Each structure stands twice: as C-alpha cells, then as structure tokens.
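In structure tokens, one chain follows: the form predicted on its own.
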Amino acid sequence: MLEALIFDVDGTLADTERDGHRVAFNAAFKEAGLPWNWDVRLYGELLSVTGGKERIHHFARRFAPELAAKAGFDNLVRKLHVLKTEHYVQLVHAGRIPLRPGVGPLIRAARAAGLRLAIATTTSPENVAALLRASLAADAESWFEVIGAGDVVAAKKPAPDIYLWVLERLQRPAADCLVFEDSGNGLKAALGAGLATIVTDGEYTVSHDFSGALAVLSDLGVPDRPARVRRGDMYGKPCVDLELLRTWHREIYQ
C-alpha cells in the first residue's frame, strides 16, 4: 500500500530558486563586501551543483580562484551561507515565495488521510522550517514525520544518500512511498534509492533528463488550472490527488 509521500523542497514545494535563493545569495555577497552577482542565467548554470556551500565553492574556483585558494576560505563560505539563509528566511516571511500550484491541497489531503509525510532536501533546516511555517501553518514542521535537510548526509543529490536516510527513519521500504522532485539530480537520487518519483519541472529544470520518472508534469495542478502533462497519464484529472497517486502506485507494484 501507499503509506508515505516524500517531498523535495526547492523547486518542488515552491519556486524558491530564481527569486528566493538567488536573491538571498546576492544580498549575502553584498553584505560581505564581495563584488559577486549571480544573474538569472548564471544561477541556472550553478544549479547543476547541489548544496549552497558547494555552489559557492564551485563558483569561486571558477571565477575567483585566488580567493578560493586562500586560507580561511572555508570559514568565509560558512559565513556567506549563514548570511544567505538569513536573507532567504526574510524573503519567505515577507510572502515572496508561495507554494507551487496544488502542493498545499495535496499535503493537507495526505495528512488528513493518514499518509506519512517526509522531506528529503539539500537545503538547510532553517530554510525548510521558514517555508513550511509561512506557507502551510505555524506547526507545519510537525506534519512531517522525517525531515532530511542540509548536511545530515555527506553526499548530496544526485547521490541517493538523503533518500536512504529518510527511508531508514520512516522504517518503510521504498515500495511503500512516492517521491516528488523537480530536477534531474533529484530524480537520480530518488531512483538510486529505489523510489518511484513524480516530477514537476520548472524554469531551470524543464530541459533536464527525466528518464525513469513515473510522471513529468508542469505542476500538481488545481481544478481551475490543470497541470500540463509532459509524460504519464492523469486519467482526465486536472490535478494530482490521492486517488491518482494510489492509481499510479498500484500500476507499479501490483
């Protein structure tokens, strides 16, 4: 039976990247006195690297190698990431980053039906908490039985480690779960853990390779704005609901 839903965060729960994390990174660079600015195009390229601290390291090695080679650069990266998180949380609290279509209704329906909820992401726990509280409810963190976030595993997506970590704590096999992702790296991570995955692509990920996904959609859809199907069959439904998820799950495992 389908017992649990596992969600990625950035790009999946909300369109956080372009007008959220990117803006927060730039604010952190400015506050730290660095002449760096990640425009929309460059940030899209940098998203091939998962993890904020890892992204800064990658950028510096490419565009500021002398600074990246200095002693203490790791400390600077940690400081920048803390500043970036503070700016991101401010954006979330200001209502600048709403949930993607259909996400809130599906999570609430799953919770009401007794399905277990979990999160598997590379973003920081502070970012996850801010988004859930601002977008769902003040106690929304408690809705999720397991929250795998930040540096709880060393190897980040596309490695499957974060999903294996979540499954271990749910104490359920992969066959009892469905995953929601938005990127090629996220899909690879979930598939590597044996998890069937629904993809809702976005501005930065629409061109990714989603081979192996259970379905690829524009978003989860709402009744008056149906999801656009890139791959898969929604059986005439305008949005992803629990009945559709159970149908997809049965097709795989029964």
Contents of the next structure:
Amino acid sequence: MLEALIFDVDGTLADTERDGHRVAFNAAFKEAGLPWNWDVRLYGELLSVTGGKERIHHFARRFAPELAAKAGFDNLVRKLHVLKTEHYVQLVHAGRIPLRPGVGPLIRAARAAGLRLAIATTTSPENVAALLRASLAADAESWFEVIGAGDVVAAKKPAPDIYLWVLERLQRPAADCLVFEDSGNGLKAALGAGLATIVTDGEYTVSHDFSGALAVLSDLGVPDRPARVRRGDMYGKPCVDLELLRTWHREIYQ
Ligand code: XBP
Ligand code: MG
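One more: the block was the form predicted on its own; return the form predicted in complex with ligand XBP.
Once more the chain from above appears, this time first in line as the rest of the complex follows.
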C-alpha cells in the first residue's frame, strides 16, 4: 500500500537555487568582505556538490586555494553559512520563492487523504521551515511527520543516508513510499535507499542522468498547464494526482 510521500526541497518543492540560495551565498560573501560572486552559470557547476558549507569549501579549494588552506578556514565557512542562511530565509519570507506548479495541490490532497508526508533534503532545517511556512501555511511544518534536513547525516546526497534516516523514523519499508526529486544526486540517493522516485527536472538539472526514475516530468502539472512527460506514462492526465501515484505504485509493487 502507498502510505507515505517523501519530498526533496530544493528544486522539487520550489526553484530555490538560482534566485534563492545563489543570491544568499553572494550576499553573505559581500557582507564578509570577500570578492566572490557566483554567477548563474558557475552556480550550475557548483551544484554538483550538495550542501552549502561543502559547496563553499569546494569553490575555495578551486578558486582561492591559499585561503582554503589556512587554519581557521573551517570557522570562516561556518560563519559564511550562518550569514547565507539568514539571507536565504529573508528572501523566502519576502515571497521571492514560490512553490513549483502542482506541488501545493498535491501536498494538500495527500494530507486530506491521510497519506503520511516527509522531507529528505540536503539543505538546512531553518530553510525548510521558512519555505513551508511562507508557501503552504503557518503550521505547514507540522504537516510533515519526519523532516530530514542538513547535517543530521554526515554523508549528504548522492549518499542514500538521508533517505534511510527518514525511512527509519517513518518505520515503513521503502516499498510503502514514493519520492519526489529534481536532480541526479537526489535520484541517486533515493534509489540507493530502494525508493521509487518521480523526477521533476529543472533549469539546472534537465541534462542530469535520471536512469531508474519511475517517471521524469517537467513539473507536477496543473490542469491548465499540463506537465510535459519526458519518460513514463501519465495515462493522459494533465497533472500528478493521488490516483496516478497509486497506479504507478501498483505497477511497481504488484
Ligand atoms: C540541495 C542543496 C543545498 C542547497 C543549499 O540539494 O544542494 O546544498 O543548495 O543549502 P538537494 P544549504 O535538493 O539535492 O537536497 O546552504 O542550507 O546547505
Ligand atoms: Mg533537489
């Protein structure tokens, strides 16, 4: 039986990266007096490293190796990341990061039907809370029974650890759940935990390898703007709804 839906956040619930995280990283660098600016193209490359602190380390090793080698650089990264998180949360509260098409309706329908909801993300818990509150409802955090975020596991996606962490807390086998992801790293993490995964790709992830996904779509779709199907079968439906999820789930597990 399909019992739970597990959502990635960045790129899946909302297009957070280009106009959210990237802008917040740059604001933090500026505030700290660093001459770094991640443009849209460079940021696309840096996204191959998941986790904000990990991404800064990766960038510095490549573009500012002397600074990265200094004692205390770890502390600087932690401070930069605190600043970045503050800027990101402000952007979200200002309403700059809307949910992707079909996400709100699907989450509300799942909740109304008694499906359990969970989150498995690389990003920091503060960012998840801000996005859910700003885009769904003031109490939307409580709609999600399990929120696996940030540093609760040491190895971030593409490692399966965050999905295994969530499954353990849901106390359900992978076969009772479906996952929503947007990136190759996210898909790899979910598949590594044995989870069937629907991919809604985006600007930064459209060229990723989505082998093994249950379906690959442009987004979840809304009635007057149907999802474009890149792989899989939506049986003529314009958007992903609970009936379609149950059909896909049956096809895999029965
Ligand atoms: C999301 C990420 C995150 C954000 C930044 O990946 O890679 O690192 O870009 O978040 P996924 P923090 O969607 O696969 O979980 O700065 O809070 O780490
Ligand atoms: Mg993502």
